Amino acid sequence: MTGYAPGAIVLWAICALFILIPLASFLAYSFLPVVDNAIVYEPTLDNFANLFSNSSYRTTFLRTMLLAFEVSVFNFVLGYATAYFIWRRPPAWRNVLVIALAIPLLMSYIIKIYAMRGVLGTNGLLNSALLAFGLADEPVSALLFNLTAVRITLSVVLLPFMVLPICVALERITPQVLQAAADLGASEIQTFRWVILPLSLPGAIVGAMFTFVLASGDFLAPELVGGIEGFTFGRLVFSQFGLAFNWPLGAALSVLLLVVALAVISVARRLSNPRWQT
């Protein structure tokens, strides 16, 4: 079929106007200096020099990347075990369990974060449980308003993003392959090691990378449960658009986030099953 060209031009125009040019202007902003609270339209590398020389930016960035990595690894383990558990259930059970995973995705993100406060707070559920089981003598205040609270909250909130892609990958394994492994005398562990794991790993890696991208750029969870200690890169960026009011520096800081996100996304696309892309 040919002749769709005018439509294609309109679609590309919309993409350019609302996706590509905004991204370009964001990139351009990162090169603009601010003098006396006013943006000067003469590109320099000052913001980036500032970014790399300022040790507090550097530590915040590294701390956030480490945090996102920890959340991804933690969720990878939990998520794989859960997905594998779901996959081993009978089909009817499987559907219910997968739907139960998808439902929280449709719940408001900040509500879920706020709800975690009730679990992690001094009078929260986790403390009550610790006291009830005699694991603590008095409420542990260290559970909320620090980096650990951010870790736990991000893990919980991002878990469905990890489990669902693994479920999809496991679902794609055809029964014949497992049959063949069994016919050739593979033990359950051998089948897992040499058949199931390699076939489902791409899905798991996609999930982990999604988790990483979302965790590294998040500023709502750190803002609401992180307190002063839980200051992350996302919060640093966001503060440039609020109190600090240095938009170009904010743009430069997020260029770093963008580079990380794009690298991770392109690796995820490469690793994901090509069928997903058609």
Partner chain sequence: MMRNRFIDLPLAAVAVLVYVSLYLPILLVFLLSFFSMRRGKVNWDTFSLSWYAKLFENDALGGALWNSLLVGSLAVAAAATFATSAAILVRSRPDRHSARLLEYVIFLPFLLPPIITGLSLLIYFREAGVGRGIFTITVGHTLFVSAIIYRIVLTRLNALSRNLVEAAQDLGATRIQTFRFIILPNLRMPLLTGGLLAFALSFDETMITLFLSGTDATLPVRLYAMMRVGFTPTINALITLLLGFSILLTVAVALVWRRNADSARKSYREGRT
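Okay, that was the form predicted together with its partner chain. Show me the form predicted alone next.
Coming up is the bare chain, nothing alongside it.
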């Protein structure tokens, strides 16, 4: 243990206890079969074989990945526009807007999901607005209990995870850089295209990573606003640990999500590095 400070040892112990050991236990469980509703402690690859051979699992997985990608792309555009708008405000207003954007992160996740149910319901805020402006003759029921509702809910709930990293990246752009671009004769559009966007893109990539990883593994939003049509991979994992009580298969499904998350994080880390092409 020579060369390691006591604080570092404590941090590594905490990481091992609360992160590495639980992940290792999930990985170990994924290789165990279930016979007559009882876990048999004999390693096997049957869970992974079932995972890749079952067309229902594959379809649900691919649909969930597409859903997470769609949410990430939508939030990338909306989040960048929001962050850019905040960045262009005076410093006093900028701080207020960032705090207002971060406040939802302090709220209970379940409360936010139920709030979205109230917005998307037949008697909700969105339908009331559509009826008030004459855009619909009757309440639209297609806004709830389907994948569309899951897309909208995840986009709204996960938007702060996209905006805040972009705000941080934009804040790091010094006024001297913008002044230098102006001195060289660059227009506002050229300055944005060749200076602001490249310098803030790493923050946008990090935000997209957060959004994709969180959306791909979420089960609560699909459970509460998705209904039967909004069945996702996260709900499939949840059902194995809950209703089916098949922990090994649930662990195998979780391992697949973990591999996807690690792959996305690795790609995002490489893309967000200014030297990623070297």
